[in-house]
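Have a look below at one chain only, the form predicted on its own, in structure tokens format.
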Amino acid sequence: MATAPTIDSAALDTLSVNTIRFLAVDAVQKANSGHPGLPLGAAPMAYALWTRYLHHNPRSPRWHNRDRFILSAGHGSMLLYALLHLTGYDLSLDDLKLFRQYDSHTPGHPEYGEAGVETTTGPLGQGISNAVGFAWAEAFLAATFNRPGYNVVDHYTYVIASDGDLMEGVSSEASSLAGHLKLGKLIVLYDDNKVMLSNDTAAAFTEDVKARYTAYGWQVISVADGNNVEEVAQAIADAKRDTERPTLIDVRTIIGFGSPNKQGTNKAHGEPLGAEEVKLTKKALGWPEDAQFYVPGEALEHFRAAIDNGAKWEAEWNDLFKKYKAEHPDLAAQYEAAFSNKLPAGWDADLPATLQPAGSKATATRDANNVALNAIAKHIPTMIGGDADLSGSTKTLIAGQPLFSATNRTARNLQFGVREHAMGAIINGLTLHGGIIKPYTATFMPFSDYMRPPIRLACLMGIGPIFIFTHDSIGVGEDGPTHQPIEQLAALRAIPHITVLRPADANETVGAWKAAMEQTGPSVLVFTRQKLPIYAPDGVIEGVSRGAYIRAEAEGGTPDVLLLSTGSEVSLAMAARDELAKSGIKARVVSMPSWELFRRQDKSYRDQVLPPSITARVAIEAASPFGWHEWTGAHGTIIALDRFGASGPYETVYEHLGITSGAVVSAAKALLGK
């Protein structure tokens, strides 16, 4: 255990706060890049939280019952890195000296996967919105697993957020939902410094933030002096006493505090102070002017008490869980399975290899999606998900389950309301928290644009939520071009590390769900509203898992032409194949539900499905043609859309926009000179 400090507590507080400040200032100055203003101003509030309230274990960063800390104002990353180093995480002083350098452990904005970093933050508003997901996960898991005397899930989610976070619309959506759900273990410290990067906040942001959060149903507490550690500490204590409401602590700070020529101005926000100003700032705050990356021994000893405290807290929890396991063995086994981050044995036991036989009644893939989802969810008790007020259309309700609410925290159906921006960010938080296996969201395909930032961040982090999009094409029909996605498929496919699956019928939908569940990264499932014909199920599950497969072989020998498609347009390719056969043209139909999975196959399989020697290729998809040349080659033809859709019965829209089997037949004949 650490020995008692040799200076009084107030002096130790000041010394420790300044240690945080100048580790940040020195790192930014050495990199000649970064944001020194936030760490200088927000260090006291971060210090109060980390040394007096934050339950964590630096030597066991993924301890299940730790408090979660999210620096939503990710531009101030050196604040977090300084805290992680000082409290004993696997982040050395040398790592701080490599701030913002290539392949370092201290990138410009916090990145998930580095020691002690809970989520990737940078795009403002995402971190605080992720935090709602963390708090939501804690509430669900606590209600699911805790029993009298055994609060095995019992922790807080803390956030430091900036003015910019609260300006972004995504945080408004998420905060509104957090208040509605009474997520009382969410505490946000608002770095209210009245300065943006380019100007004072008064130039663009004069609303009453405290009144807004009060209206959301939050407890709001004000701290007049952000340099007063005791005042901040008291505010956090008051916040924790109200478990019925999330809390916003409005902490009035001074950006770039201590910098004689830059504090309180936007000049302290997004650029190094400069060598001379660094010296002046150190002098103003009583710090050795020429010392760089200086960590006083008494401050380090004080911070490193987190190691012993964390070990004690985790040991106490382990002892509690051991007793819990003895008294509630089934629940404990379920808990351990949930936090293993692995699919449980038998998760796909009820997932049918054939959902519908060939030639059976046409079915919309959104309807087949509901069958597959429920077959999986019945075997994974902590698989939860929801929609943006569209469950009747997306077909994504878990059967027999009510909606999660402030009074029913074990329910597995989540209602996000019409809040796609927040829905994506929250689902990332649910995933990152741990214990929630494959959470999912659902909305209409054109509104994937609203969710692109969190989808991109999920890909960047390599986490595995499932994003479901229905109403996938001009097949939406009468709703018209605002609701008919065109460029969205290409836009989603362009994101690195994503897996997009657009199945062609009910049986491919089962395969798509199975493939999505088996991905370690994020998956996108794209389903139709209109009904689609059912084809032979043989080999479909394996074919979908490989991204593309021979849906129907050419009759009578080597194909003359390859017909490539995804989703609802596979049926057009199948009809074209039959029509071409009447003219003696042998056509192979290749269903390509996932380009990404197909790319991951070995070359021999790809060449088997798409023989390089067959250059006559026609692709058809009711979306942008962007990207299809990868599969059609320079000599192929792409039948797609370079315009927006139209309102009318979907069959009529397809016909007028040229997405037809006849167009495929004509294109194939033209390629073959017939």
Contents of the next structure:
2 protein chains.
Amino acid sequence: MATAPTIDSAALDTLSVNTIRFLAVDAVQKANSGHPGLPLGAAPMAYALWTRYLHHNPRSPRWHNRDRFILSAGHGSMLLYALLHLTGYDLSLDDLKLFRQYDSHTPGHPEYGEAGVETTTGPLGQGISNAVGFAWAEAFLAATFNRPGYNVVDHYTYVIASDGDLMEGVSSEASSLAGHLKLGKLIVLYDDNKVMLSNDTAAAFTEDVKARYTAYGWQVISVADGNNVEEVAQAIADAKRDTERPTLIDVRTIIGFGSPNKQGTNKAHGEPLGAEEVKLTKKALGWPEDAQFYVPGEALEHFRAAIDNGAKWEAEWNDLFKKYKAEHPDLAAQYEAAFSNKLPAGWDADLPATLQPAGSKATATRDANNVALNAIAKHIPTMIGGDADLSGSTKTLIAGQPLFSATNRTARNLQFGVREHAMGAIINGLTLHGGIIKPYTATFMPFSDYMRPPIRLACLMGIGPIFIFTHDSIGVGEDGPTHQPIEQLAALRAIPHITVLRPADANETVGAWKAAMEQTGPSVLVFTRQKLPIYAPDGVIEGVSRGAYIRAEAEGGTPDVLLLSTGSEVSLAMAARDELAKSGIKARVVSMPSWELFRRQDKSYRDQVLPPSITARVAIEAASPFGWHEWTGAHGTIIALDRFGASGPYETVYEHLGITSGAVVSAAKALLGK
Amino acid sequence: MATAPTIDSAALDTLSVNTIRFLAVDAVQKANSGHPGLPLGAAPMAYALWTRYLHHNPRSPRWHNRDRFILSAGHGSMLLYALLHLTGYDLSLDDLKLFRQYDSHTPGHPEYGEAGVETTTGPLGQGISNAVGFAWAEAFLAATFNRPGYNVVDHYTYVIASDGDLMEGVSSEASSLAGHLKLGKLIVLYDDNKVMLSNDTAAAFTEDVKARYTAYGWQVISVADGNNVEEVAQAIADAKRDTERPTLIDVRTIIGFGSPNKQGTNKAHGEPLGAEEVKLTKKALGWPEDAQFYVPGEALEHFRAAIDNGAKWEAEWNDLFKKYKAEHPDLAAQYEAAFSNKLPAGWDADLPATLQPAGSKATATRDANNVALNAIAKHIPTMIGGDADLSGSTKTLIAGQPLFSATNRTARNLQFGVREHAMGAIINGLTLHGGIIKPYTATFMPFSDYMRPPIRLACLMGIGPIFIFTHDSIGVGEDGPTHQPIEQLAALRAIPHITVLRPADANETVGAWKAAMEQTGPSVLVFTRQKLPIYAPDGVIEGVSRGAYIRAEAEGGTPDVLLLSTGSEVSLAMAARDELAKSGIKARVVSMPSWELFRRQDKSYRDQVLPPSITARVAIEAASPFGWHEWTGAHGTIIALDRFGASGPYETVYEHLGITSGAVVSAAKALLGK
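Can you swap the form predicted on its own for the form predicted in complex with a further copy of the same chain?
Entire complex below, previous chain first.
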């Protein structure tokens, strides 16, 4: 752990803080768009953190053991960009001048992928919840890899959060869990400026935030004057000392500080100050009124000390790791594999090409999922994951592993409690941290709705967690419509960059897991509660990897009709095919576990599976019909659910809601005029 | 307010409590599905509440002034069904025997529409958050309609909630707001049994719940022995006395109480006890071991006192209302109109058929929205709504109205803070309460993701709140991809029973509001941030009401190509039409503000707008292409976004992402081989 460097002169502090402030103000003004109020108010705390505590290496932004900094209040993005530029990241003054312009490195909200940006923020509550994932990853990796004398994983996770972040329920969930897990190296600076976008916080947010965080088991520290760099610095030092509890530092700030006509009000929040007010603000804070993007040399030099410091810290860590590697070669190799962000060789050595032979005992895909997950997890020591209090149902526990807890920090099964939204945001943090390979979450599919914001962000960032949803249709049965997903499949498939996989039997489940592991972006695995028959396993793994394939060819040549389906309804299509054969109708069954993977195939493969000349097509899926026209075309028939489900034994529900092989047979005959 | 009746004999209490318990146990056992643990543990508190405090009328379940009871922990549905049966609602013992069977009145989770069920629960956190809406409605309506001596609106809202409810972020948001608003007639009984589905709560939920609720500004009362009816009763009495603060009663219970081998563990949570354990439990609690669905006569008689009490309470209220009507005839008429659940005559008297003439000043639909909303709201005194801290951007304030607050209880503008999820759940409660006509919410469209669980429940219940989402595309511009919806339109359109409306200009906005008001189910209104040109207003209101219509016919007869679009992209289709005309290509522009309304039209109208013979079709929408094949067929072209947006001035973003009239022109020409 670092100790605070000797204290700089107050004048240099002020100069440096104002440099941050006016880079932000000028950039917002030039873009004529953005949020000046947060950088003006929060610059001192950010300055204290970045110059006195943050262990990072601007010239090596992905150094594993850096402290993580997350601007949860992403609308204050210019605060972060100013810090990144000033401390020497690859972000020029010209980049700052392109704030919020198309294709710039300084988009409206911080975007993962830009140097020094740990996670995409903007949707409130996400960043602070990601941070819980970062801190969790650190705790797990530290316990897993550190050995006496070798704290190769040892860093803090810092957050600046706003009132909006703390109003959002996802942060409540994540914070409760962080307290429960005693993630003591998580430190949140709360920019407590008493102003939200539309009004003072008095209009909506009068709870006792500090008491709430104390109730979560956090250390809570108050900073009465957010402009007092020393007071903030002391608070951070105190926060770091308590490694048993996460810390909330409530920093009382003034939004838009310095703006004579707008500070302390929501007028400073979400729009440029205006040219005249910019001048008045500069005047008020003793800044050259007409200078734009002005960076005093002393301030720059002071900030750029981060470059040498960072190089030194990383070099020290490299030395440490070298010795660690000599003393603990196996562990070091595991560490390097974990941080390589690649699947280790042999990860699928125990994943059978055939989990079950054709005609073997009917198996729920959630159960096959458990076998596949465990076959994979045994080869990837830092693959971890968990569920929202449904492990007995989702079947996603790693065998032989206890639950990760405040006292067991190497356990690989995570328990999120009934907190789906935080689970999603935390898994994003676990993924982003590095060192964790393919973390996964699990809950019932209807509750994917609770997790959509982080699923979207995973897609936007292009990171690769695996989201498992079981109980994937009216096949849930007795629990009824609240627990039976209908529109969730369509809603998930509609997200850009996602890969959704809904396997049809135990063998397709193996293929689905394999495909999910091989995606760089996020995957969604969708499994049944109910048991499904097992079909011929030949070619299934490859078929699934291509998204859709011929599950059963029409007997006797060119098909008259194509039967398209996914998951549990493939068995209905198979039964319909046999029934149609009795009437001399040749039906091909196409299993389409992943529309996204299928779209990525070349046209010749797609046309081979779904020949354009065959327009008689029947699709069946126990879900919303929304989206199926892409595959059935204008002339096909879609057997699906334009309604919610119903409570009852699942076979009865399928029957009453018309999701049957008989319906497929009738539709096929009608299409063929027979 | 009621006073507690004289205390019954302890023996009768125990007999009655056990009657509830074993109806639940037997029903779960018979269904071989369900959750016995909650009813066994929570029966005493439910008994105390229902027999000593709850003002309701089993034979008149919709009596306006009843206390509302919400079982937020919907998985314990048999607790509620037992109470409804025993107190005399239209729910027979035979109905209980059909628990969780198809088409029964006793589905797996409580469903709105069944007598005595105030709201559909099951997805955790929703019920308690709905309850905040119920209490909010009561506070608003009481302040609006009550006059000295005439508390015509005067009831409590009671909740039984579980640890899962309190782990969910939505309940944190709603509870913080309830404390802020001092909704003192909201009383939550927390079934604190220390056991969740997969484990003890010690595995995930160790925060100090009571301290957290105190931090929210709630009164918190502890009941050490949840089996002690008197202790619970006293706590409820104390809760009722404090009308300044909502109350959380932390009732320590034992899940599965009485079950010798399962009580106090998660084995009692989510599955039947098993026939043998049922017997053992009955034996342990002194119940006839072999009796099924046994209701002792004394217990039934005791519970059924609710019928006479209810009749008396409602009669008293009817008398009060009669006198109120005599003394305050105008108010009483307003009250009756409010509770009629119908739009008042003349509600649209100020809604212009043409908001702006063709070619008039370009207007953002969010601005037209403000005009339309206000034109309607002036005629509906109990139409209220609000936003998640974005009123300056969503333009959804009712003019001249302050914010509803702890001190202004008649104001019609609601401020939810940055709490989208709770906003959705609360608006469901406001709608369900009755007396509030067409309440609405507003936020930016990407954050519809935060609200999906309550939007889904509104659709499932078939209730009619209006969800407004502005900033509906990449037209948001500089805020970038986190704030630019892409998949949200498709994801919303996929929900059964929803009506999504995305108007193309100011006049369509009027039509969209009109259509939304006339829906019995929920509507989603989708508006732009950016300004849009105004087209000929003739026939627009009717066109919107039909979901899609010919916005501009092809010049010179039968169209060569159909240009399909919604919202802001209709103007691109219009420009493309003009451009195509220069090449002699006849293009019809079809505006499709609501796919759902269009699907509900008869075939002849649909074929008139989209003639099946014209297969050259180009769709353009600045959103995911997902779902558009339904309208373009296999041969059409969809110009949409298979990616996320980008930060920059919106015109630039449109151009770079290819959402342009030029793209429509090229696609149309390509389709026509020109």
